[in-house]
Structure formats: C-alpha cells, structure tokens
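Only one chain is shown below, in structure tokens, and it's the form predicted alone.
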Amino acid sequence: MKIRQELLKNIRQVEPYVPGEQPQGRVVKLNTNENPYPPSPEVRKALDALDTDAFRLYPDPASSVLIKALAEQYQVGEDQVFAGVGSDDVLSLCFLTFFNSDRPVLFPDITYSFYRVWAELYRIPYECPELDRNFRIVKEDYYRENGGVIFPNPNAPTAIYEGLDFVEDILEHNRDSIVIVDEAYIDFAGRSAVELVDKYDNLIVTQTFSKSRSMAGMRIGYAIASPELIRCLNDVKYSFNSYTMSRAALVCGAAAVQDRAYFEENVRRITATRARVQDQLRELGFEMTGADANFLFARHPEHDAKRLFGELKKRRIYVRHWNDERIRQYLRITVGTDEEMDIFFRALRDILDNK
C-alpha cells in the first residue's frame, strides 16, 4: 500500500549511508577495511569466562572496565574517555552534542560519507571544502568561521595521513569551535592527536576497535577529550540510551586493549603486506594517493575502475568503488592476508591482460 503524502511530509527522510557489500560464501573480501586476522587470544578467554547468567542484567552504563583499560593505555584520566557502539555511534553522538550552532560544520568533500548523513539527519548546516588536486586537506580552508570541524586522519578513502603539526594548526585556528579528529586508521599511520588532548580543550579524538584490533563485529568505539567534553557527551548518551554497550563487548574490549604485544604484531603484519601490495600495484601501472591505512586507494590510467571492479566481482573478489565524479576512477582495496592478496593479483593481472 502506498503511503499518503499527508503522512510523508512529517516523516524525516535522509539519504542513508551505503556500507560496503557483505557477500556470503567463499570470497576474497577486500571492500570493507576489516582486519584479516582474528582478535587477540585474550578475547577468546574473556568470552569463555563470561557468566551468561548475568546476561539477564543490564550492562554497566558507565562502561567502567573498558574505560579503565583505555585510560591506562593512553595515560589519560578515566573521566577523559567515552565508549560507544563502534566509532559510528560515538561520532553520531558527537554531532548531536557539539554541532548545534547556525554556522556550518566543516569537513572535506571527499571523506567518510557518514558525516554528511549525520549532518542531514540532525539538521546541522555544513560545508565541504574541496581536497586539493593531490587529494590532501587544505588547512587554510578551515580558518574561517564555522560551527565545528571534523576530519579523519588518515583520511578515508584516500589513505593520506597528516602529521600533528597539521592537526595542531587547525586546532589553533579554531579555538572557539569543537574539532573532531576521526582516527579510525591511526594505528597504521603515525602519531595520534591524543597527544594534544591536554593542550587543546576544543579537541575530541575518536578511535575504533574495528580495524587494528580485529573486532568490527563486536562494535566498540571510543573518544578521548577533556573531562568537560566527555561529561557533555555522557549527558547526551544518558538522555538517548544509557545501556549502549553489551557485557560481552565491555570485557572483550578490555582484554584486547591489555594484549599490547598481539596488537602490535597484528599491525606490523598488515603494514608489511601493505608495502608489498603497494609495490605490486605500481609494477602493474597503478597510481595511489597515500598508504597510511589498512587499505590503498588506487587508479590505473589505462583501465576504467568500474570495469575492473565488475571483473573482480565476477571472480568473487570484492573491492570498493564509488561513482562520485572526482574518485570514480579509483578503487579502494583493503589489505588482506598474503594469500588473499596473491589471489587478488592473479585475477587483476588476468583482467589487465585481457582488456
């Protein structure tokens, strides 16, 4: 039955975020930037030790066990850490909490597309300064009056990381605005802006367990900021949903944080494979924007990206492609295991040889 226009006019409608495909069965899945390796063995131990009888009770709304582990890891106060259901949940609450003026929020034109969705959903005015011709953020574009600033570092899908001097410059020029640095991929790149949190009361840094900690399916994200900003974030959370994180997520997240050695080895394996993939792509004639994440953003000057995407998909190999004008000739390729990347390259060579 078709809904009447009288009803539609009062229903909030937005253009939703479109996630990467989640194909089933035996595939090479290089389209959603998941970690190809399992979580720390300590996560399995934590799961096995869970008292399932306690599942009848609500989880700790303060997420204490996880926040304590994160605070110790980053050497900040527990009152400087906020946890949520993936960094998407954390970022959405940040939009709702901190972006409330009539001035536009600023974020890049090519970036994580959820920013635009949240701005539309919460009726927040926004503007998107263009990346330069090399797909880098132009920091001077963020010197003007605004209602807040958000950008990923490294940026996605470009895989370009900017150093802390760059981040600090934007912070200095926006002392009266909240600046959110989304560090979903920071562990594959360089120094984190967490180092700047005690210096800048307008800074919020968000991170996730979905990439470097191999826990995308558990949905854990967090923010680090001044105690006052974290208090404001918690006030909104408790007004929205007090019990956001499950008991399992809290104890498993804490176990993952505490196994530092496994985490570091996992990151090392992925960055080593990334370097090999980068070299092989160059040998095949591909060009890349950056290499500071667990994926690469690549184009071939002689081959259409949409065709390559389609041919790979026919072979059950999934990468990511967008039709946006500036990036439609690029593919985003997640770094998988060495075996997965070997399968990918055999298929890619076959496609390039049979154009």
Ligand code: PMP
Second form
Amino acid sequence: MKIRQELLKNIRQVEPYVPGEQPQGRVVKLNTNENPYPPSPEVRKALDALDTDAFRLYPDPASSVLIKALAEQYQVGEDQVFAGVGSDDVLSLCFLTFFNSDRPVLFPDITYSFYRVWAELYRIPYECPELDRNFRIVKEDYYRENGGVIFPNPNAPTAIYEGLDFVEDILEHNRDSIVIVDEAYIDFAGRSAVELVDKYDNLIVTQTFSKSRSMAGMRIGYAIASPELIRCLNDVKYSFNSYTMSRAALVCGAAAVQDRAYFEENVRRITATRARVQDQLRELGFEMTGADANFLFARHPEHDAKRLFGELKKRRIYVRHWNDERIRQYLRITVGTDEEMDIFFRALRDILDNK
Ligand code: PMP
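Other form of same protein, the form predicted together with the ligand, not the form predicted alone:
Let's see the whole complex now, leading with the same chain.
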C-alpha cells in the first residue's frame, strides 16, 4: 500500500547510511574494518562474572564504571568523558547538540559517509570542501565561517593521518565553532588530540571500541572534551534515551580498557600485518592513499576496482567498494589476520592474472 500524500507530507524522509555487508557463514571479511582478533580475555571474565538476575534492573544511566576506566586511561576528569552505543551514537548526539547554526557545518567531500546522513536527518546545513589531489584535507578550506567542523583523523576511507599541528591549526581558526575530531582509527595512527582538550574549549574528540579494542559487536564509543561540553551532551542524551549502555557493555568495556597490555599487543599485530599487506599490494602494482588505519585504500592503474570487488566476492572475500566518482577505482581493504591476508592475496593474484 502506498503512503497517501496527506500522510507523507509530515513524515521525515531520509536517505539512510548504507553499512557494509554483514555476510553470514564462512567468508574472509575485510569490508567493515573490524578487528580480526578477539577482545581481551578480561572481557570474557567480566561477562562470566555478570549477575544476570540484575538484568531485570535498568543499567547505570551515567555509565560510571566505564567512564571511570576511560578517565583513568586518558588522564582526564570523569566529567570530561561521555559514553554511547558505538561512536555512531556519540557522533549523532554531537550533531544534534553542537551543530545548531544557520551556517554550514564543514566536513570533507570524501570522508565517513554518515556525516552527510546526520546532517540531512537533523536538517543541518553543510558544505563539503574537496580533498586535494592526494586525498589530503586542505586546512585552509576550514578557515571560513561555519556552523561547526568535523573530520576523522585518520580520515576514512583514505587512511591518512594528520599530525596535531594540523589539528591545532583548524582549532585555532575556528575558536567560535565546535570542532569534532573523529578518532575511530587513531590507535593505528599517531598522537591523539585528547591531549588538546584542556587547551581548546571548542574541541571534542570521539573514539570507539569497535576497532583497536575488537568490540564492534558490543557497541561502545565515547567522547572526550571539556566538562561544560560533556554536560551539554549529557543533557541531550537524557532528553533522548537515558539508558543507552547495557549492563554487559559497561562491565565488558571497563575490563577491556583496563587490559592495557592486551590492547597494545592487539594494535601491534595489526600494524605488523598492515606493513606486510602494503608491501604485497605495492608489488602487485597497487597505489595507496595512506596507511594509518586498520585498512588500506588501494587502486590498480590497470584493473577496474568494481571488477576486482566482484571477483573477490565470488571467492567469498569481502572488501568495500563505492561508486562515488572520485573513489570508484579504489578498494578499501581491512587488515585481517596474516592467514586471511594470505587467502586474499592468493585470490587477488589469480584475478589479476586472468584479466
Ligand atoms: N567514525 C568512522 C570514521 C568510522 O569509520 C566508523 C566505523 N564505521 C565510526 C565512526 C563508527 O564506529 P562505531 O559506531 O562502531 O564506533
């Protein structure tokens, strides 16, 4: 049944974000930047110790155990941390809370495609300055008047990290706007802008448990900023849904943060495999934009990316491909285990040999 025009006029219609495929069964899954290794064994212990009788009660709306663990980890006040259901939840609330101007919010033309979706959903005006020829963010494009700025560092899907000088330059030129630095992949890259939150009252840094902490399925993300901005974010959260984080997510998240050694080893394994994958892709003639995340963004001058994507998929190997004009010759390839990458390369060589 079609929705009648009279009803349609009051319905919010949006073009939704399209997440990567989540195929079931035995596949090599290199398409949504998950971590191929399990989370810390401390997470299993925390889950085993959970009192399931307590599930009848609502969880702590302030997410205290998790916030405390994060505050200790990042050496900030507990009133400087906000937790949500993945960084998607945190970022979406940030758009709602901080981007309320008639002036456009600025984010790069090639970046995390959810930004555009939230801007459309909340009817926030936005503009998307183009990345340069080398897919770098042009910081001068963010000097103009705006209603806020957001960019990932490292950027996705380009995997290019910009140093803190670059971040500070954007903060300095936007003292009267909120600047959100989305650090979903920072642990694979370099220094975090968290160290700048006490210096800049306009800075919000977001991070996630989905990548370096191997917990995409638990849905945990967080923001770090000044206590005043965190208070604003909490006010909006409590106006929307007080009990966002489940009891399981809270204790598992805290356990993961506390196991620092496991986290470091996990990141080291991924970056070691990444270096090997980079070399092998280069040997096969691929060019890459950057290599500062747990994925690579690669193109081959002689092979059509869409065909490669399709051929890999036939072999049950999933990578990510977009049809957008500027990037349609690229594949985004998540760094998996060494074994997964060996399977990937065997398939890729076979496809390249049989043009
Ligand atoms: N930011 C960027 C740049 C991402 O690539 C992702 C992952 N899709 C997210 C945020 C959201 O991740 P999550 O909601 O799993 O924390």
